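One chain follows as structure tokens, the form predicted on its own.
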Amino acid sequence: MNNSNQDVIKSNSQLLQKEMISRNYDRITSGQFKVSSTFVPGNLNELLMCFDIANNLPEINAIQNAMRKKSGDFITEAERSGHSEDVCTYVKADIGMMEKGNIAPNGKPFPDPDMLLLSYTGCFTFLKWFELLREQYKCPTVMLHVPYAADGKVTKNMRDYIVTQLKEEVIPTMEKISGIKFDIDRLREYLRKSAQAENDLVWMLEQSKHKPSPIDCYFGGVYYMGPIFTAFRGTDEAIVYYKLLREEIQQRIDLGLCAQTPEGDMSEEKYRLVVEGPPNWTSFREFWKMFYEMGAVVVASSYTKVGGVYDYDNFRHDPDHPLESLADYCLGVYTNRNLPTRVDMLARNVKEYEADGLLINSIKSCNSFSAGQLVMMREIEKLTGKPGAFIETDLVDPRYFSAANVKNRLESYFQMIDQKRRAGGSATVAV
């Protein structure tokens, strides 16, 4: 597939999303704002905005570099300096980028962060990553420890523990760095705007229940989730974006259109899938093309929950309980959920969205997603009666994307689905 921009068909919402992400990089590199580095799962964007702190997200930087075909060189550079091949490739892409000038996607150098904010939500790698960044930048590091929901439930003690940290550690540090006094009413207003955008977000996710689905909730979902999972949750811009997206999707439903792809609308929806695990970013469009050329659309995915789960238990940010709401958000992100909860979530998606089965893209260097995935797949097969399949790629390391292998596995899986439709029964295709 030719990946030049002139050949890629984009909707107005995709163009707006691209402009929003670009604008955030301009804000980060402008030199006019204090800057915090933080991660996507459990990020406290509304709180950062209370102190006029720009939000820089290392995973998003790695993704941007991967889609620009730059991450491979950065990873090689990091490995030359001693980082193992088994280390998360997001980390190595970030470290290698720093060693090669630390240039943002807009061509300007990233400023050194004024603080490192770690909302720990289930990924141990985040801890080690920020240790490396702390050694590099010598700036204040704040860790918001989020208890793991081991039994699948959030307790009052968990919530209170996070709220105490916010009051006694996180907010005072932000006040000191920014020179701005915390205003809880300002936070309430941002949370009110978050909830408004989140309502449209959930509406969007649920529209893939239509047949044909007007959207792809994995590949297309990357664009749909960008603003709310990065630096725009809590802003007027996010409200405008999700309103526009909602209007576009409703129009697609009214016209009976299949999901949009970079080459236009799918001509036919043959297979409906639920996908577990992040996508591969270095060959993102090639990966996506394999699906839509075979008539496969992803109607639900766990990756669209990695920055926050809104549809499973109806979470919305609550301006009437601002700090408690931030705590509940952090506690509920996908990577902080135990395996039985993830199984229930995905099995429910398979049933409610009338999917043909579950496909797992196991990421070689991402233990927080990959651990337990085969067990999850077999449990979901039992619960739904639908066949599962297992492929393996990586996040941003081009060495671990085998197009021929992935395509063969997908073809085998779709043949399995066809057999299932004709004869019933469940089966598994694994690497």
Given for the second form:
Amino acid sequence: MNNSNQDVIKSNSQLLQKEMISRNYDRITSGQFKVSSTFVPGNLNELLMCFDIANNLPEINAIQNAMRKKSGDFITEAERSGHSEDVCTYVKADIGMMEKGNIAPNGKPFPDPDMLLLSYTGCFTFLKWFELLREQYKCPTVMLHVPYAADGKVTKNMRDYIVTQLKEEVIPTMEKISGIKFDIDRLREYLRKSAQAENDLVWMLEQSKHKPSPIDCYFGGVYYMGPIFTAFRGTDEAIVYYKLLREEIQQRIDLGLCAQTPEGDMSEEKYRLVVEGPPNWTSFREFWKMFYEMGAVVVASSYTKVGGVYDYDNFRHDPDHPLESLADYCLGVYTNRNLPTRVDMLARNVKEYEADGLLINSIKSCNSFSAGQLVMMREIEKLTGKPGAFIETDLVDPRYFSAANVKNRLESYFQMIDQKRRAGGSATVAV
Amino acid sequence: MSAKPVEKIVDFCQGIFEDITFAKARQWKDAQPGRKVIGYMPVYVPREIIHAAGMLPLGILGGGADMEVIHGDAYYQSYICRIPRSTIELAITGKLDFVDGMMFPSICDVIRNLSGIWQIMFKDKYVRYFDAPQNFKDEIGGVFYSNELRELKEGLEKLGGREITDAQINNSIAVYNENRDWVNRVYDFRAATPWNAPAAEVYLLMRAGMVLPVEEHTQLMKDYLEAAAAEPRPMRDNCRVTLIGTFCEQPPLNLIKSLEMAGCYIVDDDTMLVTRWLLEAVPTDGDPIDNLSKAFLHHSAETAAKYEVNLEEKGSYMLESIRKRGADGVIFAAPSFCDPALLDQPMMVHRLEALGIPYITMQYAENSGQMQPIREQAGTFADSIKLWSSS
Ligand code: SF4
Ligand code: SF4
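Could you switch over to the form predicted together with the partner chain, since the one displayed so far is the form predicted on its own?
The next block holds the full complex; its first chain is the one shown before.
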């Protein structure tokens, strides 16, 4: 490490992002805006902006609470009030937070939402989660049913269905709640901005093809995806953020730096991985540290596609087809893709990013990601000839993160990669 | 013929239930060259269209309590319910080799992703993920769903090598209308005199309907009702419960038996909802796709996998079942790790609590063996209901 102390090193783009996030929480809690809750996959931020509705994302709140070590208590609270141990811990962290006063990360209480935008995209749990919240808040709830891209392609029927729901259900509800009439040109303008930021985002994702990779595309990647996945897609701020990020990454490439970590730049890149599945949030830093201490960098991950896939088939929001492009965006998020497509995406990542293999972080909470991962791993091993590895943790439930187990698994995996290298063939060492 | 008719019918059903090679469906297929079998998983597929294609719809409900899962555990983590792993086990051990296609309804992410596993592992089979609308307006969800049904029809036409006409679908709708009618009669009969139609018998009778051709199943139910009515059995001092949460992974037959033995007559349940998903007879003239679509949108059962548009209506299907079947309370029995059942349960519980209707909750896996705790829990529940109703 270039930096030995424990202080977290933050770049300008990170500082800017921090400021953006806290500004969004201030906006949500200000009492001056109507507030909608919605989900990261299928997040219709540009549309909400057309009605000046603030965007509150419960998944992000759960992550924030996990990183502040609060989610464990919230989950216990929800379980005490009758929620099963077996279900998604995001839901329980959210419900527990509600039961314990509903305080936002800025210390102010969350207002009750004015609407629940149930973007039903890529995850069954969303449906129940917002039914549960609706029971509590009794506020207007609008379902946007996004069909599953089960055959790996989007059909006209799927797209038309979403567009009709947008026109007939979602937009009229937003008009009613906000008192603002829908202006499609305003939407076009936001989508134009989205596409601009998305270009820089894709550029960013692709830079980990460099050896050494200037960025970590999983642990670092979740920060880089922050603005576009949350309340900033379609804003000027997102454009500025991704431009700044791009400059920083370019600088790192020019200087030949390894990936940035909370403790400074990695001094050496020994292993390049593709990671499937969400990270663990309760021990995020400890988890990440296990990787960079062993010289492992993540060059591509599926989790950085959970709020939208922009690189695989080059999707961009399209101001010329605004509603259709929102439909295609929703249809294309990672968890709405069928398993053969996920396999293809990850196998391509392993090859194109010259990774040593695929690591799966299987999340107890999440059937949307986890069901089928063992089959995916074997398929990807077959397609790439690179070894895969499997670890198990949870998102925001601290009870399911066993540091010793994870570390053991990782060590064995890296030994396996070393052995493979010694046997010849798959060396991708970049120092 | 020494066996009593009821016993004979139940034995026949039990044989079908225990046979994980699906011999009856294989026989049907082998009886004529070119026949095709389409497997389907819970909770609902329009079997009418498969039937109209001249194919046999075959309900696949996992491997049951007795099948040893050897390979399936290499496919699924321990924190995923059991039905996908035992279903994979059935497939990779060749028990589904005669099945020409599989349908995976949009019930949860496990079944959804299982459709992808099928696409990866069984490339020569027809695989259809069956997406049902969560918007229930004719001009929105209805248009989408009708097109999905047409795509399904076209897929089966291609597989079967022949066109499926509207007349054929209308004919199949009539056949399934009759089947649903008899399913409802069995359920009515059980609710009226549960001692004469034990839950385990009704369960086996419905399970037979997952495998047999629909016409045979309808006849079987007629025979059963006639036999059961002719053979009154002693009434016991049991309470009456609705069983909820069993719509996908199946409870072991022993669990059903244990509940009744412990003093709870099951007067309604949500197993194999496909048999009574559509709540009214579907018209048998006009555009059959349109009719099936409208039936789904406006006259179908509620379950955890279906969005309830109105907050006030949430749980009303359960409450109606309690009212109509005269249940004293509810047993929520959910498969472990089942997102739909377990996430829905707190909302159902709130509805019951508001009305002071008693309930208990329990979890199972299709291969749960230990029934003692369940018997004790159900026994205490039955006693408390009796005490409560006599006070
Ligand atoms: S089940 Fe998975 S995708 Fe769904 S809310 Fe939970 S973590 Fe997110
Ligand atoms: S038992 Fe529940 S979670 Fe498992 S496949 Fe069935 S519906 Fe899905």
